[in-house]
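Read the single chain below, which is given as structure tokens and is the form predicted alone.
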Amino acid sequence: MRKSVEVLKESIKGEVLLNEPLFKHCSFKIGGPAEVLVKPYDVYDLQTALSWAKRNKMPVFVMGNGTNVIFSDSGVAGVVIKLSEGFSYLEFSGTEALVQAGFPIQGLLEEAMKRGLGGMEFAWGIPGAVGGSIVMNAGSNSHFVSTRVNYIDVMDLNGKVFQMKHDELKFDYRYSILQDEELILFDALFNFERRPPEEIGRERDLNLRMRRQKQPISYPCAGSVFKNPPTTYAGRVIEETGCKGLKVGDAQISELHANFIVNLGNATAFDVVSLIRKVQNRVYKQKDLILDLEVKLVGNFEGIELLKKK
């Protein structure tokens, strides 16, 4: 395995890390190991380690800066390539902006915003990358990234490489069909609108505030956990059945927003499932209401098994 991954690192500009800790490249500071973590410079690497991947029977998991995903405390088998700092470029043309996947959804809105471009201020405060953002279609207030999604360019794990329209991605509340296609999405073409960069301003300075008001952005945490039922908020009915503040060793149901769960310090990936399972028992018994997650588990989470629907 060594000598193989020689070659991969001897092959591409990015890097590559054997048995890297994950719990250094999520928000909630959780994690085993990854077997092999590479972190592709562009386009051609990202083609050389699924293609690396591919000979050697090994499984590919694509993230981008770990703010939607729980890794398991024994790792990630296989190969985690990461599109972070390398995939980090933003070109504006009129009111349109080609960003790649790795850069940062709020430095996005920052630089659109210094050239008086808008309409997506629902999105400050939203943590995360480009490509996380649309895969699963974040937004707030019934306001969706989706809207400003033109088209994307994605690669199969064969390396081809092909467009998307923003139709063909079936954009749904916290979905698109890149959650169901082994597709890698790596930039994308966002749509803005003119507006005066001091009313976009004032609109960031409020969005920011009731964030850091609501949300406790003070401790590692993964967002909301839990998707909102089709009638009500998710926070709202786990508040409702009495699970504010319940924890399960070092992973807590947030006393400021019950949708979060916060990591205290020390908590383990099987602390923070453990504590998932809990309410959505406690829900399920008071409210006859299964709550669907909205962050990723990824890695091997055997001995627990969560509430589905049919």
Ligand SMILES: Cc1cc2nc3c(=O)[nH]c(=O)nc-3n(C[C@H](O)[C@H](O)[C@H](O)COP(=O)(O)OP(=O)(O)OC[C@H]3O[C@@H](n4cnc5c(N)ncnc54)[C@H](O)[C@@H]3O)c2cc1C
Contents of the next structure:
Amino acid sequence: MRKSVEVLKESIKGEVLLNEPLFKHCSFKIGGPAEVLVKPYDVYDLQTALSWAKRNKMPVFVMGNGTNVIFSDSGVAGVVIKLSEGFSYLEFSGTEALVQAGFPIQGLLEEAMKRGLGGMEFAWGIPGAVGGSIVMNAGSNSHFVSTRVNYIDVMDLNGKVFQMKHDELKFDYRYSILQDEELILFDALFNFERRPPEEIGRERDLNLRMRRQKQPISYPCAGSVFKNPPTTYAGRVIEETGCKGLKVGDAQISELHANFIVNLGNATAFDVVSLIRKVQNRVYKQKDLILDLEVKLVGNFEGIELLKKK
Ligand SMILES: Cc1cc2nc3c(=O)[nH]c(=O)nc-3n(C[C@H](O)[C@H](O)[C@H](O)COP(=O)(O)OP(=O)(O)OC[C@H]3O[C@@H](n4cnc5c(N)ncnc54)[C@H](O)[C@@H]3O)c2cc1C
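How about the form predicted in complex with this ligand, since we already have the form predicted alone?
What follows is the entire complex, opening with the chain shown before.
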């Protein structure tokens, strides 16, 4: 294995790390090691890493900024591909921006604002990368990143590259078809609208202030744990069932926002997922409602059966 990893290291410009602790790569600060973690520098690196994984019969998991994932305590088998600094090219043309998947969504908004381009003010404060935000169709207050995406460029696990138009992505609330396909989004074309930077700045400040007041952003977490049910808010339901402050180990339902689980220091993935199950049970018993996960569980979570809608 070590020898084979050396071959990969020599063939790409990006980074290759063996047994890399994943807690260092996610906002929850939780998770065991990735068998191999690759940070490709460009599209050729990505192709090389994928063909190496295929040759070695290793599964592949792709991540951006790790702000919507819970990595298991035993880590992740196979190759974790992290699209970050290497994939951060950004180019504006008129009101459009071609941007690579690893570029932070906040950085994209900043650069757009400087050019008097807005329309994505709802996304200020979302801490992911561009790729993750499209895959998750991130958003807030009924506004979604998808409304600003014209097309994306993707690579399949065989290294084949193609384009997908907005309509092919089957966007829905916190959903895109990419969640069900083995495809890697490596860049996207966004469309903005002209807006004075001062106006954008005012809305940014307001949104960031609201987040600071309502969300426990000083603790490691992964944002909202559950999706909102169609007619209510997950946070409200969780609060009504008396779960605020509930703890398993160092994982706690935030006192500030009941749809956030925070890591008080040494929470494990097992703590977090056990707490998720507790909340699901209470909500199901008291409200006859199954709360669906928004966060993605990555790795082995055997032993805890979560409730799922049929
Ligand atoms: C404090 C806090 C606040 C948050 N607030 C919000 C909010 O208001 N609204 C909201 O919607 N979300 C919110 N989130 C969640 C998260 O920031 C978003 O879902 C974000 O868009 C995820 O981006 P990421 O790069 O971190 O993705 P990751 O967590 O790295 O990945 C998320 C999923 O996308 C997949 N993925 C990532 N990149 C790619 C790619 N290039 N190709 C294929 N698949 C890929 C991964 O496999 C994984 O399944 C919040 C999180 C935190 C910690």
